[in-house]
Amino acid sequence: MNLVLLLEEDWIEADCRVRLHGRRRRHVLEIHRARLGDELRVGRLDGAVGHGCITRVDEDAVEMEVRLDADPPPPLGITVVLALPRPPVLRRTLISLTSMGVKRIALLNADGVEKSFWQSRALDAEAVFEQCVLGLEQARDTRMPEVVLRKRFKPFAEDELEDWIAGGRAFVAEPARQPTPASALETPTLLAVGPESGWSSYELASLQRAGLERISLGIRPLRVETALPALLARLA
C-alpha cells in the first residue's frame, strides 16, 4: 500500500479528519508500523492526494487529521477489452490494469471463455471494487476505472466497439510470426486482448471490421497477465 485510499465512509469531520478500520487500519499498523503522530500517503476516492498524520489509535480504529493538495497521477488513455479469464487471474489483471492507469475496461465473452467464469463471485461489484482499490493504492492513485460486463460478444463487436474506439486507433492482441514494430504504433484509444486459447477466426475477423489493427509480440501465445502489462507498455 503505496497510497492509503480514503473512502467517503471514512470522514467523521467533512475534509480534515478520517477513521479507518478493518485491512486499511491492519496495514497501516503492521506493514507501515505507523504509530502516533506518523504522516502516511493518503488520496480521497475520485479526488485529490496528499498526507494523513495519525491523531488516535485504539483497538477498532486509526484516526488521520489529513490535507489533500495535490492531483493524482494522469491516467493512461486506453481502454482495455479483455476476454473474461479465470477467476483468480482476472483478480491479479485488475489490480494490474488499474495500477497501470487504464480506467476503462470491459470484460468480454468469447468461445474460449468458459460459462462458469462469468457466475464467479470475481465479478460481483463489491469484489471487483475491492481488486481495483488495491491497484489504486499500488500506484497511488485515485481514481476508480469503469469496469464493464459484456456476456454477448456479437452485440458488443458490431453494435458498441466502434463508439468506444471513438475515431482514435484501436488493435486487437494476436500472435504473428513478426511482432508488430514500435515505429508503427501511435497513441491508441483501445485494445483487446483475447482468451489464452486465442480469438476465433470469427472474433479476430468482427473486430477487424470494427476497425481494429492486429498487434502481435511475437508467435508465442502468452498468458494474460504476462501480454497486457507488454502490450500496454509499447502503446504508452
Given for the second form:
Protein chains: 2
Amino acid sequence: MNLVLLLEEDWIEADCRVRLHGRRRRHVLEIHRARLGDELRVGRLDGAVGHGCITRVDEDAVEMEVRLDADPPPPLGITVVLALPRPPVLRRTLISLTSMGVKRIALLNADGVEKSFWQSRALDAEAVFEQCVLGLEQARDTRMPEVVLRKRFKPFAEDELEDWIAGGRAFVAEPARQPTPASALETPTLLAVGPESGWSSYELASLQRAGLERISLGIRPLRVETALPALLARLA
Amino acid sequence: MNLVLLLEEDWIEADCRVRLHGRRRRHVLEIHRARLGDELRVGRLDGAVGHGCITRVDEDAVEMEVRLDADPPPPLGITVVLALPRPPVLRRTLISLTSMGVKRIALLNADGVEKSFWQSRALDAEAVFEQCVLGLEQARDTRMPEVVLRKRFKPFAEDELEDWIAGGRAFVAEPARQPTPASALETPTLLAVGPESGWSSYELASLQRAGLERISLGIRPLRVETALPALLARLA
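Given the form predicted alone, state the structure of the form predicted together with another copy of the chain.
Starting with the chain above, the whole complex follows.
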C-alpha cells in the first residue's frame, strides 16, 4: 500500500493519534519494515492525506501520530456501469477502478451474467469495502467510491440510467472493426461495460435508447480487467 | 476463449482437419457446449483465422474440419519493456498484453524486482507460451508475441535498448502530478514500465539516456495490471 487509509475506529485521539491492528499493522511492519520513528503516508477515509510517525509498536497494534495537510488526488469524473463479472475478476476490478479514481460504480445484471455470481461473498458490503480500501491505498486516495448492485437490468436501463447520465455523455463499449478515435471523445459521465460474452441485442438497444453511444477499442474482444483501464484511459 | 488456436501438432490432415485434446477439448465441450456440426472460430498459430466445424467428438478429442480465410487483427505497434512483476501478476499481464496485440515484450530486472521472481515457474518457456495462447484466444489473434528475459538491467539499457527503440519514440511511465495529454503522443515503438515500487534513480537516468521520454497517467500510482492497459490505450 502506498498510503495507510485511516478508518473511524482507528482514532484514539481526535485528529492526531491512531492505532492500527490486523492487516495494516502487519503490512506496516512486514512490507514497509517500518520501525519506531519512521514516517508513512496516511490519509483519513474520505478526508485529507498527510504523514504518520510511528510512536509505538506492540504485539497487537502500531500507533502513529498523524498530520493531515493535503488533498487526495482529484477523482476521475467517470461513472462505470459494469455487468457483474465473476467473483475473482470483480475483486481485482474493484481495486483497479478505485485506483484509477472512479467514484461511482453500478454492478448490473445482464443475460450474459451467470446467476451464481449474485450469490458470491465478494458482493458483501464488507468485501466490497475491503477491495475499495486496497484500491484507495494503491492510488494514495481517500475518497471511497459508491458501489451499488442492480439485479434487474430493465428497470435500471429504463428508469434509472437517465439520472445516472445526468445530461453528460455516456458510452457503451463494444468491439468494432474501427477503434473510436481518441479525438472523438471528451470526458463522459458514464461508461457501460458488458459481460465477457457481450450484451444481448435487447440490452444493447435499451442502453442506446437511454442515450449511450457506442465506443470501441478495436476489433479485439478484451477481458473486463484489461478493457476497463484501457477505456478509462482513452476517455479521461 | 473467443477463438480456438490451432497448434502444429493439432493437424491430422494438412490445412483442413485438426484433433484437439485436453484443455481445448474440455473448453469446446463444456464452456462452448459445442456439439457435432457446430461451427467455432479458429485460427492457426501465426497464421490465418476462420471457422472449424465439429466432425467428431470422442472420449479423448474433438475433431474439426477447418476453413481459414481471414487475417488476424492488426498488431499493436508497441514494444513493452516491463520490470518483472511477481508471478501471478506476470501471468495475468502476459494475457492482457497479448490480448491487446503487443508482439514484443522484454521482462527486465530492476532494483525493485525481488530476486525470487526470477526463479518462478511462470517464466518457463511453456508457461509463458500458455499465457500468451490465452491472450491470443481472448482477442481472436494468432500471432504469438516474442517474450524475452533480461536479468541484467545495465547491459540491456546501455547496449541493447537503442536497437529495440529502432529510431521510434519511446516512453517510460512514471506517476506525475500532470497526466501527459493524449494530444502530445503519437504511436511509440516502446513503452517501459517499472516495478510497483518504481525505477531507481539510476535506472530512470539510464532509460532517459537511452532516449525514453517520461509519460504519466497522473499522480496515482497504479498496479502494473491497471497501468499497462491504460498506457497502451493512451498511446495507441
